[in-house]
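First comes one chain, alone, set out as structure tokens in the form predicted alone.
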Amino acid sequence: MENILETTKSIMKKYNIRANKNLGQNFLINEDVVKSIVESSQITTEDMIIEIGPGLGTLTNELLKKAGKVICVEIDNKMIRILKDRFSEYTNFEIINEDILKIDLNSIINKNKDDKKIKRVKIVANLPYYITTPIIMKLLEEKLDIESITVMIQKEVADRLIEVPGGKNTGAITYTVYYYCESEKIMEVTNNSFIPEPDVTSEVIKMNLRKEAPVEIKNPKVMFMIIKSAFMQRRKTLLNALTNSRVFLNKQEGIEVLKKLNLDENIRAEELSINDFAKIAEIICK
């Protein structure tokens, strides 16, 4: 593996580049972290990788050596020029100069899967921290034909994503990720692994898409709406939060629903399992 620090400094000097804070850019310079991301993604020549926000191409450089194809989605025009200069000679390299939140990933995946050499699609990225959640939600809610998502994000957010519902780091997004994925922590990444150094610790996590959901529910959208409502007022009890947001028509209805499920009136949203929320959704739908 190349000396990433020296390569990064050289590229930044050559192209007169500074990290764009508005785009959440911090350039990874830790070779061990790059190696860990690539290895944990378990990439083969039958895989197509979609890399979000490749920046200077530090991770891209290693992905291209392993994957059948690498599609980079990059919004920053300055980075597009660098990526084209670095990798245009690779036959398995493609670049899309777009906002990841606005592109149709399904059509991109389906088009490339027509190539019989590509068997699986994986997401690998050092995500911009300021839009981590919208990106993860897009990847999951659009029900893409992908096998796994391996990303480096802010540790605080990562811990919420990979938590088991009901655990100490539980948030609304915990249930969404748990519904769609089996997740694991790969490694913690200190802030001196980047230039410029971010103010936070980072974490590499891997989310393997489930073949079957962990709960049976006819209308997952209703369940996720209830979860969102419950966590919008997370300091309140579940009963008060769902009554205030009109999930329960009134407090008495809420009390009756909780009684049916043997849940305490004073229970809070983060104490519920995904099964509990699924059962509430079923009752509400009826």
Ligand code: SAM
Contents of the next structure:
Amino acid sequence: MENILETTKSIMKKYNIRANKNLGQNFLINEDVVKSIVESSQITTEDMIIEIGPGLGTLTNELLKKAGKVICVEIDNKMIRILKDRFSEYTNFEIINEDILKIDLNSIINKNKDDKKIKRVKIVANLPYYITTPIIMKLLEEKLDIESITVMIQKEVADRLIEVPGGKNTGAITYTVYYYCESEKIMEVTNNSFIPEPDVTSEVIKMNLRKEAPVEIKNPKVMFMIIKSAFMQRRKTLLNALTNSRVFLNKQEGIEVLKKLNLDENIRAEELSINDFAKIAEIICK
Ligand code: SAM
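Complement to the form predicted alone: the form predicted in complex with S-adenosylmethionine:
Now the full complex is given, and it begins with the chain already shown.
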């Protein structure tokens, strides 16, 4: 692998680039981390990779050597010129100069799946941290035909995403990730692995999309609405949070629902398993 620090400095100098903080630009300069992201994604020539926020192309450079196709989505048009110059010789490379939150990923994936050589689609990214949660939610909720998502994000968020519901780092998003994926920690990444250094510690995680949901539920949307309501007031008991947000018509109804499920009246949202929330949703729907 090339010397990433030298390459990054020289590209930044040549194109007169200053990292744009508003776009979450922290460029990766640690070769071990690049290697680990690429290896854990288990890329073959039958894979199409969608890279979110390629920046100067540090990860892209390695992805292009392994994947059948790489599609990069980058919002900053300053980066587009660099990427075009840098990877012009690759025929398996495409750049989309757009906001990841605004593009229709399903249609991009479906169009490329017509190519018989592409068997799987994987997401790989060193994400812009200011929009980590909306990006992850988009990738999961749009039910994309993808196999895995390998991303670097801030450690605090990573801990919540890979937690098993009921564990100490549980948040509303824990249930969403758990419902759609089996996830794992790949490695923790220190601040000095980037230019400029971010204020927070980072972590690489991998989410493998499940073939089958871990709970049977007719209407997952209702379950996720209930989870969201429960965590909006996470300092309150589940009973009070769901009564205040009108999931339960009144406290008495809530007490009866919890009793049916053998749940304590004082239980808090983060203590519930996904199965518990699925059962509450089932009762509410009836
Ligand atoms: N992949 C590069 C690396 O590892 O060095 C850069 C990673 S940097 C943390 C995040 C990248 O996401 C930047 O290039 C930034 O311009 C881009 N970005 C920020 N917001 C974006 C958005 N809404 N849509 C697409 N790309 C975005």
